[in-house]
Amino acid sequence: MTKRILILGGGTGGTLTANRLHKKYRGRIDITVVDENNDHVYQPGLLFVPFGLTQSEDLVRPRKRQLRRGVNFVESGVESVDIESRAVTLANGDVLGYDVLVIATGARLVPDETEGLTGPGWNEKVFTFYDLEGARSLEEALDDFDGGRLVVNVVDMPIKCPVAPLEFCFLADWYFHERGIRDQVELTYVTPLDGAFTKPRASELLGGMLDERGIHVITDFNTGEVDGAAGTIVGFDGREVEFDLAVVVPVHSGAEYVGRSPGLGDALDFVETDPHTLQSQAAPEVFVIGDAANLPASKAGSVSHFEGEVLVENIVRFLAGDELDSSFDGHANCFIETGFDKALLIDFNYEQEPVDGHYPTAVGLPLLKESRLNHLGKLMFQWFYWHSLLPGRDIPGIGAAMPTAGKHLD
């Protein structure tokens, strides 16, 4: 009987698994992607569209024309999974069976957990740019900002993208002073953790790199209330940070049907995952890919791309009865973009934080300093993403595990 693999998610991660599994098989076995809609949002390019960088609908494609020729593709939301039966109940009330289920339904946003967020000045004195709704509602505010108090808050942590909040301090410092009105706009960023960024070394660094651009830092806020009438965002302390504009990055949570199924996820719907096999908690046919597990990576398209080599193989093991490659080290890369046309690049994993050097070897992209070549970087990404990343190709020299060469390790 052929064996079934079914795949929750046709972002990033359930995309490139799909490809590379069916790469593998070449047909010899069921592969199914089910995704509530067939919008694939290449969701770095978010970042750019509130200050008119790019436009919102390049960033889409059909999720199906992502898809190898010969992998199934169901559109409809889930409604639950029963990792007794080894079953999915669809929104549409279909049932699929499956001998190995792959969970990429990645994170959600989920505003309403903050009190006000989403009551008046909703997406008209406070935005998100998460979302293409949210970013494409924001370039219009900024296009009408002429001065004020540009106030952008990370309401809790995980959320994708960890370093996403900060690029949007870089560009609107940048945009401000392309318009000639920086000296009117006071940028303040809020953030939960006690710096800004997780990873001390390049903590400090970001955090000196946003003191040198007049970006002020306010730490430890935690986030009670978003009041978009009174302009004020009210943390569980009692402390206030007036506004007149407010980018917010709201609570992130797992799928909702994560919820809904007994033994699958934690208290927040994300799946509880072996961090170096991939394979889940609650099952040992269920794997996990990208931001729906619960790992401490950082929620990255790069990660969905190092942990699906590992995935993969561990797919195959495990249809094959063979122990598990449990070498995952949580690798990940991020470009981050500091405005005037340049960008740092960072590559840590579990154990390893950002250090500087270069990237992949010793002759590669510079670690931790700004530079064009990390910019253009930033920019090529995209098409690295729809034509190598997505199709699940290896990239020869890049591969799952963190590279030691050309890094200055202590």
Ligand SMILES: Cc1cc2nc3c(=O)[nH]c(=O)nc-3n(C[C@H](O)[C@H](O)[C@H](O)COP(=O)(O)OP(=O)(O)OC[C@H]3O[C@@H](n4cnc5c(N)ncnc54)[C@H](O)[C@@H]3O)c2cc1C
Contents of the next structure:
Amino acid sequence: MTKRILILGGGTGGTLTANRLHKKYRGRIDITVVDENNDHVYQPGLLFVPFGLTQSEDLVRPRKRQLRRGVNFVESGVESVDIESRAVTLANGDVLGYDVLVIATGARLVPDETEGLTGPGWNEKVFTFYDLEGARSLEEALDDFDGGRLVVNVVDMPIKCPVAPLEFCFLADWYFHERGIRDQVELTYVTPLDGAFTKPRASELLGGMLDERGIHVITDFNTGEVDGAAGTIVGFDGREVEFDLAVVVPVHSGAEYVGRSPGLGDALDFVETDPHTLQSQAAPEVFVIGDAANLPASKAGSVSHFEGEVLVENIVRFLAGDELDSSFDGHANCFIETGFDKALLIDFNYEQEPVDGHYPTAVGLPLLKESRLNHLGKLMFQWFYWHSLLPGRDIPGIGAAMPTAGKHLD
Amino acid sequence: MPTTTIAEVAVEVTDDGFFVDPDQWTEDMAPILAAEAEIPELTDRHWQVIRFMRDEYFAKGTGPTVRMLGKTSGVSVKELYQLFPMGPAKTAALLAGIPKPRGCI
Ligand SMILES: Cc1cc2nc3c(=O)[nH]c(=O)nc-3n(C[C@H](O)[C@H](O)[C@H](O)COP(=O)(O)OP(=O)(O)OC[C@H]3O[C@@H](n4cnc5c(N)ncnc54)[C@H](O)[C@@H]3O)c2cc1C
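Now show the form predicted in complex with the ligand, given that the preceding structure was the form predicted on its own.
Zooming out: every chain and molecule, the one shown earlier first.
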């Protein structure tokens, strides 16, 4: 009988996995992708929407069209997974069996978990740019904002793309400069971390860059409540930060069905996963890719991309009864938009924090250093996303394992 | 790694005071560590969190984050901050004799 691979989630990780598997098996295997809607959003583009730098419609394409012909697509939510009987119940009532299950349902925003966040002022004075609707309403609000206190607040980690809120600060600085009102805006970044970023060398550099731009930083701040009516963010330790406009990144959890499926996830509904093979700890035939995993890696599209190579190799090995490849190293790279047409590039993995040097490709993008070339890289990435990353093509010179050549390591 | 003496036992700790080997920890060390963290008295609620931290560490290899604690320890995040005003995840890990929680990336 033809083996069945069922992929839950048709976002970055689910799509590239389906396409890579399809290339490997050429129709000799049944591949089905399930997603609750047919709108594939290019999420890195959300950062640019509030500043009018991109049209939100341009970020959305039909999911089904990103899948190679021969891959089945089912538009439905997921109700639950029964690991014992290897069956997935969909929201539309259908039950799908599988030989291999891939969890690729990403991370979900949970603003309701923070007291007051979705109360009075939500989408009037308090916004998020982490989804399309939020990014669009924030664009209008920024347009109307003529001065005052703008606070960017990360409630708690983990979040998708942990550099995005910093990029938001840098772009806000640029945006208000362009509008000639920078001196009337007080910009503050409020973070639960003890510095600008999680990794020491990048944190120091980014902290310095916030400082240079006159962006205040409040660290070790654990948000307990957002009071939109009063315009205050209150920490669990009693500290208060006042705002006229707040841009909040809500806490993230895994998909709700994970919590409804016994033995699948942790307390935050992320799936417990082997960091090197990407096999779930729940069952050998269940694999995980992207933000849905509980790994100590960044929740970023680049990570899903690098994981894809090892994941597909391991599904093939698993179905053939071979030993798994345990080479995934947590590789991530991120362009960090810093405003005024410049960006930084950072490249790291589980063990190695971001350092300076050059990325060892033909163009040799500078690492941990602002440059125009990196800004162009960030813009080009959108093209690569639709035309290389999702179809499952290898991007020349950018492999799954983190390169060390060109880096200034200690 | 520096060594320090707690309850008359030599214990290996990191520069920021976290235990290197959680097996070196004994219950009578917790009140001494608490006093250093400006917690004058350990209540049953403190102990509930400390025991939970150790169980989680031995099951998962790292202590939980505050949010995870709030969802699983039976003590709400608000109360956790009342019990450990200087930061629940870090302070409770310190008192429970486990390494600093890895936190997130
Ligand atoms: C503002 C912002 C900026 C970012 N910038 C960058 C960047 O510059 N670089 C970078 O590398 N990454 C960036 N990212 C992160 C990147 O977008 C994600 O890490 C990546 O998309 C993760 O892929 P995934 O497949 O795990 O999840 P997703 O792509 O989010 O896909 C998950 C899919 O699962 C579906 N789903 C969820 N629950 C269910 C359910 N119950 N039933 C059915 N379907 C379900 C969803 O509809 C979705 O399609 C950014 C993210 C944000 C929000």
